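One chain comes next, on its own, written out as structure tokens in the form predicted on its own.
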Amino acid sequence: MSRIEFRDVRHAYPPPPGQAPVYALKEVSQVWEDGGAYALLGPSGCGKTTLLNIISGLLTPSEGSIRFDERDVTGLPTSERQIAQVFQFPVVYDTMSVFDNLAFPLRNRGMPESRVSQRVTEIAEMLDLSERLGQRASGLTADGKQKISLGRGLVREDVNAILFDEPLTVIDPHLKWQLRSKLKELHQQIGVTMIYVTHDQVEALTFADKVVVMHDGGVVQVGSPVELFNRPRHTFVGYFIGSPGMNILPCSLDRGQPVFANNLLSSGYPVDTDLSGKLEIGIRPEFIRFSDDGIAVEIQKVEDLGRYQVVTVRHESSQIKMLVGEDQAIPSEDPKISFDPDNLRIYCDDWVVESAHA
């Protein structure tokens, strides 16, 4: 296993003749610590798979360097990086048995058959495939075949990292939770570095100890699920993490405090310096309440989700979402809302403004 480090890595795919290169991956300097469980989270086209393929050696970056521990591997092929990669669609040999599929990477490296059998048996037990070892892979369902793909990544003991590129996309929704839980359990058992690419925040937040949030080809924040929810550094993180996501509303400033649609608000993170640029406030739906005196709103929609309700309100041209507990009343006349100052943050040009009072 290795500590993986990106130093000023950028990548552009070859452009059409006469056009300037467009960088799919903007400058990234990032460390994946040895033995960590990481997720690369972001929408389609944000650079997640490009970054993953640079780690594995399927792509050589246009600029920058990659190090495994202190070894520069930027120019090394995949075969010399000791990386296992699990792809979105299961890659299995249908004519082989489950056992032979799992054994293939080990036999390919000349491992003694006694050790092959021992290791395959261990991994099959972890993945609940023990009773199917003699079965042909062609007879398995999609989730069974993806378990084989996962097993082929896990069976080797000499890997520096295991990379997962949206491995649960083809799995039935009711089985995804089981496989995510199994992957988390496996990471705790074997302790190898795992990097998991997904656009699904639930997958990322339930699997990873650290989530790397990507947007428009760059990394905007790295943190634990709690850090990303409570302290989003970028408006994209606030909006993308959470359901519903953070409300992002235009504002101005008055003596360091935000003003939203002529309403002076109180933030626990007042601004101490003059700012120029696009100013916004961020407040999660969980931290908005109906109140006797506050911002007058119009209720547009109420969605009852059982334990809580998602209420959509409007103030002038701004739409705001809030979460209301099942035991909380929704006012029928003249509704007003207030924001929790301790969870109201100010953003300038999409980045959080750090306060000396924080």
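Positions refer to the first chain, counted from 1. Since the structure is predicted, the reported quantities are computational estimates derived from the model, not experimental observations. For clarity, a rigid core is taken as the largest C-alpha set superposing within 1.5 Å between two forms. Compared with the form predicted together with adenosine-5'-diphosphate (ADP):
Asp143 shows a C-alpha shift of 2 Å or greater between these two forms [criterion: core-superposed Cα displacement of 2 Å]. Comparing the forms between these two forms, the C-alpha position of Met96 differs by 2 angstroms or more, with the core used for superposition.
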The other form holds:
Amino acid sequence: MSRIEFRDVRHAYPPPPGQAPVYALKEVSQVWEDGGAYALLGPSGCGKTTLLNIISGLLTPSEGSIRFDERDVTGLPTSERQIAQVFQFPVVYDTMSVFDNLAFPLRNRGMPESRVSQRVTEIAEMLDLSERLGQRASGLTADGKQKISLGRGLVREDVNAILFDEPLTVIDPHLKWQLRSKLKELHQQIGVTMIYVTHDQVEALTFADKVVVMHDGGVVQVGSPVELFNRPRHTFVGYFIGSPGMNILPCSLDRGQPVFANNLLSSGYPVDTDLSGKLEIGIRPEFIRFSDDGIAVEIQKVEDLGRYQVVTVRHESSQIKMLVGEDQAIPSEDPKISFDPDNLRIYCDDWVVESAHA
Ligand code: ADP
Ligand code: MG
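Please supply the corresponding structure for the form predicted together with adenosine-5'-diphosphate (ADP) (the preceding block corresponds to the form predicted on its own).
First the chain shown before, then all remaining chains and molecules of the complex.
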């Protein structure tokens, strides 16, 4: 097992003739601690698979280096990296039995047959494949085949890390939930580094201790689910995480405090007044209340989610979403709202602005 480190890694795929290269990965310097459970979260096209393939050695980055502990592996092929990788779609040998599929990575490395059998039995049990070990893989459904792929990723004990690239895409929703908790459990048992790629925040937040949020070819924040919720460093993290996401509203500054549409607000912390760039405030729907004084709004929509209602309001040209408890009344006349100062953040060119006195 190893600590995996990216140093100034960038990657551009070969561009079409006559065009300049576009970086699919802009610049990533990142440490994956040995034994961590990581999720790599971001929308489609942000560079997640590219990053994963650089770890496993399927891709050599255009720039930068990768280290496993102190060893530079940048030029090493996949076969010399001891990485298991599970892809989005099942990769199985249709003509082989389920048992032989699971045994393949072990036999390939010369493991004695008695040990192979023991290990395959264990893994099959975890994945509810025990009854099917003798069957041909071709007879299984897409779910079943993907479980074999997962099993092949999990069966080796000598790996530096296991990489999962949106592995539950083809799995039905109920089983998805089961398998995800199983992976988490497994991580706790075997303690090997796992990096789980997904574009689904619920999947990321339930699986990982550390979530690495990617946006447009770069890592914008690494943190625990709570950190990402409470202190988004970038506006993208604010609105990608949370449901609904953070409200991002235009603002200006008056003596270090934000002004939104002529309303002077308090952010709980003063910032430098000479910031230049696009200024915005970020406030989560959870931290907005109806109040006697405050910002006058017009109510546009109320969605009842049981314990909560999502209320969409408008102030001038800005739309704002708020979460209101089921027991709280929604004013029918002259509604006004206010923002909790302790949970209001200021962003300049999409990056959070820290306190001037920090
Ligand atoms: P994700 O896994 O987050 O959806 P990818 O890493 O697959 O993102 O892709 C990142 C960017 O690189 C995208 O713009 C994609 O179109 C581009 N890309 C991915 N693979 C290739 C390739 N083999 N050749 C050229 N461009 C690619
Ligand atoms: Mg991908």
